[in-house]
Structure formats: C-alpha cells, structure tokens
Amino acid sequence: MSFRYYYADRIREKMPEFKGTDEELQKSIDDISLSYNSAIRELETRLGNISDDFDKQHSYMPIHHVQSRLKSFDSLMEKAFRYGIEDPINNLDTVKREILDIAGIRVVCNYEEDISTMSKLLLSQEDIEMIRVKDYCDKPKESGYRSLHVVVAVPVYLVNRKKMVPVEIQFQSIVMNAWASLEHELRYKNKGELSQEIVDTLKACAEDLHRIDEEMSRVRHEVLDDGNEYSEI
C-alpha cells in the first residue's frame, strides 16, 4: 500500500510491550498513515485552489511553495513520551488526541502580509475547524523564529466514513523560511547545541531579515500599486 510508512514487525522489535497482535498493530499504523496523508493532500489541494483563484482575481499568487511531512512512527512515540503519555504504543487513541502535529504542512508565502491573507481565506471555509493558533510573527520566539502556526481539523472522506483529522500548518514568508531552515540545519549539525554567541548572532540576523521583509513588502506595493489591498481580505 502506497500510504504505508511503517511495519508492525519493525515496531515490535523496538517496542515488544505492545499487547495486541501484529495484525492489530499494523491496522492501527495504516489507519494513522492513511488518515493523515489524506488530510495533507486535502489541505494541499485547498491551498492550491485558493492561491490559483487569488491569482485569477488579483493577478498575484501569494504562495511561493508548500511542503508537507508525516511524522515518522519513531518520532511520534518519542514525542508521546515527552508529553507524558503513559505506554503510548498501547494508547494510540490518546496519542492521536494529544499530539496535533502528526501531519504538518509549511506554506511559504512571498511576503509576510500574505500569511494573514492565506490563513484567513483557509479558515473561512465552513468545513474547516480551527483548533489552535500560535502567532510567532508579531511575537517571535526568543530565538528570533517567526511563523504563524495554525492547527485545523479537515474532513477526510474514506470508503464508508468521514473523519476530522488535525493538521498543523506553518505559514511563513520566504524570508522567515530561509532563516528557520538555516537555523535548523545549524542546530542539527551541532546536535542541537549552539554557543550563546551564535544564538545571539542568529537572533540579530532574524531581526535584520524581518526589517528586510517589511521593506520588501513596502517596495512591492510601490511597484505593484494597482489598488488591490491583498492583506485586508
């Protein structure tokens, strides 16, 4: 099956405490993979449709590109342990209820103001349920990280049932995404540890890039001033 992303026998080797059969474990894994991959595809389609229609109406496409990922089963179990979920391999329903970023989409917009436009247009759809919003654009993290994190539940229609599946969407500008990607790579290369001097330098770079983001937006409006106030939709 194309949606399968882990196999029960491999999980059993690492987590022999699972109380059910391999068939039961495989069914649970496949259900996670199918449901969350379907939710990702659904949202990618909706975001693409919104961006295409926006381009048709305003001759401007606000989305630069979209990335998605499904958290691996190992990562899911590790996060469940960090969340304090007891015996997560035998409590997968609790894991799915408590961990809201099993499926993730990053929407990279051209400019910071496009973040508001795209998130509002998506959340205005009547069958999208907003679960949580964390705005790191106006209030960045201590590291300098900026993004808008929105968790939504999207309907997924299967053979004989409908499921509301949560997906975390990160809306970023190109500039925000560039900084976040490079900062993540530096931390990954150094196993998450950076000196305070490097941390301070990265934060200063984030502030400088934010000013550039704002200036580029101002220039954009000067060059493309055709009466369309994209950010006010």
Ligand code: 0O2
The other form holds:
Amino acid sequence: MSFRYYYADRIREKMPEFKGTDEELQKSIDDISLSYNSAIRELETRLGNISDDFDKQHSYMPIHHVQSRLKSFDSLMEKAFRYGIEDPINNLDTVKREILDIAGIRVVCNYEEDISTMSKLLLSQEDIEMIRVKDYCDKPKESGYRSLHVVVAVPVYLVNRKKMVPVEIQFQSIVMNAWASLEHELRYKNKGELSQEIVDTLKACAEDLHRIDEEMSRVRHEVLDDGNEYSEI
Ligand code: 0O2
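Next up, can you give the form predicted together with this ligand of this protein, since the form predicted alone came first?
Starting with the chain above, the whole complex follows.
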C-alpha cells in the first residue's frame, strides 16, 4: 500500500486563502492523512484475512490484487469545488462530510462472480457500516466502465478515540480492471478529451471484454465441475 501525506507549506503555496496559521493547517491535514490512511490499512487487513480464510476453506483466493490510494489534495479540492463546496480549504469538515472517496481501495478479483462473494463477506462484518452502493457491473457507465463501488465506514482506533472513516471500495474483475486502467491512461494522456470515434471504440472493447469475462467464468465452472471441490458460498 502507498501512504500519502499532505504538507502545509505546499498547500499554502497553492491556496494562500487559508485563514489559519501553518500549524493549524498542518494539524487539520495531519488529521485527514492519519484517519484515512488508517482506514485503508484496516480494510486491507480485513480483506487479506477474508481472502486467506477463504483459501483455507475452499483452496481458492478470489482476490487477485488490491490497490489503494489517498486522494491527492489538489484533486480533493477540485472535487470539492465541483460539488459546490464554497471555500473548501477553510471548510475541511464539510469536505470530509461530502467527499466520500478521500480514501479509495480497488479490489481486483479473478472473476466477475468473485465480486459479489468478496463484497458480501466484507459487508457482513458487524462493525462495518454501508453508506452507498453504485453497481456499474449491472448498469455499466456510458463509457463502458464496469465495477461495483461500495462506500463503507470502517472503525479506526486511535490513541484515545474511535472514528468511523468512509472509504470507497471499487470491486472489479481482472478483465474490468484491465479495461479501466487502459482507458484511464488514454484519457489522462489526452487531458480528458477523446474523440467520439475513440470513445465508441473503447465502449465496444468494454462490451467484447465483458463477453470474454463471462466466457472465462463459464470455462472455470466447467473445470470446477470436473472434480474441483470448491463450490460457491
Ligand atoms: P481516481 O483517480 O480514481 O480517484 P464523480 O464522478 O467523481 O464526481 P463519484 O460518485 O465519485 O463522483 O463517481 P463514480 O463514477 O461513482 O466513481 C468515480 C471513480 O470511478 C473514478 O475516480 C474512477 O476511479 C472510476 N471511474 C468512473 N467512471 C470511469 C470511467 O469511465 N473510466 C475509468 N477508467 N474509470 C472510471 P476518479 O475520481 O475519476 O479518479
């Protein structure tokens, strides 16, 4: 996992409108880094534990790999403006309340069916609160993007307090992740702008890949039916 910390002097340079002292700014942003990085670590541990236990019981690991990130401060402020939060640097409590993907985890599963297995197992933990679900597997985005987005609040225990911290978890299959990574890279390289022809081609690729995802899953079941003991939970 990669921890990211925010630095008051760098933020102050870009956002001189912050009304407090450098120490006050550092204190608020330290609080964000600490809480959200801890929440990411907590969830990564839980996902690892579930995956290990699942492997023990079924000789199969549904998770291929996990990526995580703390949103960059620039991108957090840009999103806050987009959400209509006025003067976000001086209203960090509102930013924390409204922006739910400050901490993000991407759980890349082998097959599409593993997405529901893993998300259900995680959400069945009694101290995890579900805040929001966006199912782009069932209803892909206009671009062709597929993924299950779940925002949860996870308890984080600090020196003398417990905080519930929101984290956005994106559950994807390897195939969904391959498309999203390449499409993101192409869009980013082109500063967010792609011609309609390219957009249409990428959407067609997403649909082709979805068929491949389903076919791989079908093949998997054929192989499993041939004697492997694993059965779905
Ligand atoms: P990053 O770098 O991943 O953080 P928003 O659209 O951000 O105003 P919301 O509700 O967060 O509001 O959006 P959504 O669509 O539920 O989730 C946004 C995230 O999903 C994006 O994060 C991407 O990671 C991913 N995503 C959504 N649509 C697409 C898509 O068409 N292509 C790809 N490759 N990824 C997508 P950010 O914030 O863009 O960036």
